[in-house]
Amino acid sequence: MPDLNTAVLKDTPVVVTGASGFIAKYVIAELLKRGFSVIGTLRNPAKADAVSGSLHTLGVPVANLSFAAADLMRDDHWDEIVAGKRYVIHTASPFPVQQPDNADDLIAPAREGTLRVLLAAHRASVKRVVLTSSTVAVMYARDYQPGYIFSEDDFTDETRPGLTPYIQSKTLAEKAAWNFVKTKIAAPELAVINPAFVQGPALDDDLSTSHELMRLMAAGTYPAAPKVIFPVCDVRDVAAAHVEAMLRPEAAGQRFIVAEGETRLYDIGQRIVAECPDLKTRAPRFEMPDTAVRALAVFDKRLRTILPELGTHRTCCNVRARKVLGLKLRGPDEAIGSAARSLRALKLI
């Protein structure tokens, strides 16, 4: 842990924007637990009950935790909600299981409202924000090339194409945060958590899009399993590394790749048949062919998410995040295990 005089830092409250997402009630529960208290903004202020029952079920005591009204689009009560804060954690930002037809519905949200919490955080003096980004803003450069190993150094080419929406609102946001606190005077400090394919148990049954995946295989929707192999972390390293990343002096204006280990779409659904062996018939039984995959994906806009995975093998390195924020990381097997035990203990497979 950090040498730090915590008492002083939790005299006032952290600010975590989108409070109602997965990774933001784990977020939200590190901090409570750790004895901070959190103001979690909303766009619709009714999931404010919805959040704290699921905080209740990792056994976590809410009474220091507030609810705001705020939406990402719009300016109103950003600035009185951060007035006098130390910190921000902005994790606000879509991930939707299907890719929209206009890539706007999701650039617009995640690069303004980024800009909109950090000029907000910059009017009120914040000293610190933390920004939920992604590995997908980190792994698409132009010339990929097999066998290199992406770091915290390298961007993703958002004008690369072939590009989803998503990969392309996260990389925006991501650069036009950093772009803001380069030049602006007396800007806040920035860590940015760039997660992998974040897995871990489900709080609810407002699923996450990986656990949405999860139970589109559990359900039978997919018989095969797109030959695809991406990086994995689990929702609680996610957290702790933006409340370190928060804390440690040493991790203003740096990035922090949080992932430990791979997995394959095919290896998902093996793993929920070893959690739930009744769902052995439903669960994807082989890899199908990229032809396939493209071909369907004209069809089914799910698919057209995984699309530029086709025919490549990104890996990625985790060192910072080990030895700055001082993580210990869960593998995939726990990560993806303890995603499928949740959902079955819910009932949404």
Ligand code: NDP
The other form holds:
Amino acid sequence: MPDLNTAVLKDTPVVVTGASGFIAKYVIAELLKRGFSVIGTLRNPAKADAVSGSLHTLGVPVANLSFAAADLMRDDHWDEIVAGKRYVIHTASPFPVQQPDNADDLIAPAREGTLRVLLAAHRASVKRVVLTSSTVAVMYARDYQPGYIFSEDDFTDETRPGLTPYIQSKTLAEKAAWNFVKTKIAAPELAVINPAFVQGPALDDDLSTSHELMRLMAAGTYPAAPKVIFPVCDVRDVAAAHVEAMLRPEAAGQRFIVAEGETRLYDIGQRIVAECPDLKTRAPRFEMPDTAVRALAVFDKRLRTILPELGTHRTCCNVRARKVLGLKLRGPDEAIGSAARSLRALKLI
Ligand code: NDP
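Structure of the form predicted in complex with the ligand, given the form predicted alone:
In what comes next, the whole complex appears, and the chain from above leads the way.
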């Protein structure tokens, strides 16, 4: 266990990129609670007050939080922001509800943005960068094989047919990061967090895709759910994972899957109904046969994204995160139930 109170670790602020993001706000909260000061980067500085307000609702004092403007697609400001810092946590990356026509709309900010942040960190002799990747950079390493459990040794092959631009963007960004630290002399240490589908309480109405999916389900957008199942995790555990990966010496050079159990899309709707029984007729009422999904996907672009998932059940191993980072992980009931309760409290469902 690292000594989390060592004053020397707290002598400079931690830089967290994409401070307006769902995961980033929880990472910032975790750092502030542990006595670190934080500089959160924003591509839209007008979001600063809203981010502070959201953290305030969590009961986190924000006196040690400041903001700086920086865009993943521009070189400006990154050098000044990371100068003299010990740690950088890079969470910013586009995660849209709908896949763009042009894959580069996601791949460029993900990969080039990661390299921009790493280059600045390298120039500033930052000790360690923690990167937010995803289980999507793990789970498409090989042909689907029932019963296979994916681990950190698996790396998605981004050239496989049928992968979405989002999967490609996360995989290419993570590969670029590992290649960077391997090939640069005196590169920062790198630790990577690979979360599954992240749920947990929403803090405000700036919804990430995780919560937007739930809002759409609760609004009656999907009368039926395609039969897909995927690994899940809770944002509070994802935040703890980032901070532990930043602090623990043995986390350097490793990637960590954060996932606890899986959920069917249909079950997300049922958990919303369990929290909000008045939404019974709006949540998906049955699971769609795969043949119907394939037929509808000819017309509906959103459905095309999930075609490769039909008939699969991918699972991930979380042993490394539990052993090396000391995490105790919340399961799908708590992750999805707390998300539904928060969306209801915010009057968004
Ligand atoms: P959000 O959409 O809530 O946050 C994304 C953040 O990235 C926002 O702060 C956004 O800024 C920022 N961003 C996007 N494009 C740019 C850009 N060009 N320049 C600067 N900042 C940019 O998503 P999450 O918090 O859910 O996701 C955060 C990270 O976690 C992403 O890397 C995502 O891929 C990863 N992840 C998420 C999972 C999930 O289920 N939520 C699962 C696994 C991984 P702005 O507010 O201005 O749009």
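We call the rigid core the largest set of C-alpha positions that still match within 1.5 Å between the two forms. Residue numbers count along the first chain shown, from 1. Owing to the predicted nature of the structure, the values given are computational and were not obtained by experimental measurement.
- Core-superposed comparison between the two forms: the C-alpha position of residue 182 differs by less than 2 Å.
- Put the two forms on the same core and the Cα of residue 317 is off by less than 2 Å between the two forms.
- Residue 48 shows a C-alpha shift below 2 Å between the two forms [criterion: core-superposed Cα displacement of 2 Å].
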